[in-house]
Amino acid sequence: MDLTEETKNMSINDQNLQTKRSGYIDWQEYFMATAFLAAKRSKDPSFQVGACVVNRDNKIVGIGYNGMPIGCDDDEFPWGKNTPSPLDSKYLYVCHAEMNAIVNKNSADVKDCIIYVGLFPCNECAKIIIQSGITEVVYLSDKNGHKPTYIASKRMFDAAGVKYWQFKPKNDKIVINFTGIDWENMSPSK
């Protein structure tokens, strides 16, 4: 390779480093992906749901997933759904992702925030969302929308003026690959 060709290749590489990268995810995909990543922490064998609360400055102020309350050993409490006794069912014990995201907030409040969640909120979570001051719910699935619990959520959101809408992802998946960035061969900062 002669010096002219090498200089030409260097200027193309330099030019690529002078413009922003394409192919990055937008804010909404980032926040929904964060909710889905949080769901990976859930030990629930039936549903793994995550939630991400975001303020108007696009800052994450709370993340949660469905699981047992703090201090309640998840090896000691039930995870079953259809049990002979209600006391042996997870429904009396599990905290939903929305509740955990709101109570785990890292700010004074979540007033005027948006919550991103994989599954449309149930009526109990809708109450917490409304009471916390969250003004918008972005969800991926409304698979239970026909059930009274979720119809009640929509009625309360409508009455309280909480906007809700279904997220339609641009990407089927977002992969996190811990070895996907070649740190050793990145351009040094100048």
Ligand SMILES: Nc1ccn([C@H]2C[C@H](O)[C@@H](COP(=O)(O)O)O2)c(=O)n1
Contents of the next structure:
Amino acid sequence: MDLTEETKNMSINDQNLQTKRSGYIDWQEYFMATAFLAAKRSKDPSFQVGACVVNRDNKIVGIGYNGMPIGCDDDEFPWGKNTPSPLDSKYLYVCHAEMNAIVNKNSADVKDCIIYVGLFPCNECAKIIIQSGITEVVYLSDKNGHKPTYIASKRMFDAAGVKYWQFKPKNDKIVINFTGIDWENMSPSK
Ligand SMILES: Nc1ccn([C@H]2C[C@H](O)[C@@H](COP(=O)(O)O)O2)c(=O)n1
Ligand SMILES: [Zn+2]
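Structure of the form predicted together with the ligand, given the form predicted on its own:
Below is the entire complex, every chain and molecule, led by the chain shown above.
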């Protein structure tokens, strides 16, 4: 039996398994989706942000989301915004996603890394990003772009030579379905 004959006798399913799968997510979607997944850990009732730091070999070296510092109980510390005293609002306490992703790094440093983040970094995170050696920022939303805090971030990034650009997703949604794979009937690896 020659090769073409053999191919004819293969099921369509087996034939499909001879070539690379299509429909996989690309690196940028993968890293931004990782940032979005991390955001799901946030306890902030009004805004959940995630960040993912990646090196030039496409290895993830840090992940973070906005949350209270270690030891500051997120049931005890405030989550409000417009409180009479600033001491009773979240702003003086919460660590931003970018800061957490950088300090959570699992590599020696984050020099020349890229940070993927849901929301454009504030001025405080911009300083941390610059000082850590990160050279590229990929963000999804710049909803606060008109505010001085974010204008200051861009001014610092421009001066420090940190590149930033907006991620335009190819997919509106990437669904994770824990029960969506039929493990029993998946083709065994040959
Ligand atoms: N790039 C950013 C921007 C904001 N965050 C965090 C900080 C707060 O938890 C929240 C913003 O609160 P809002 O004033 O929108 O209620 O998002 C961050 O982690 N990274
Ligand atoms: Zn920030």
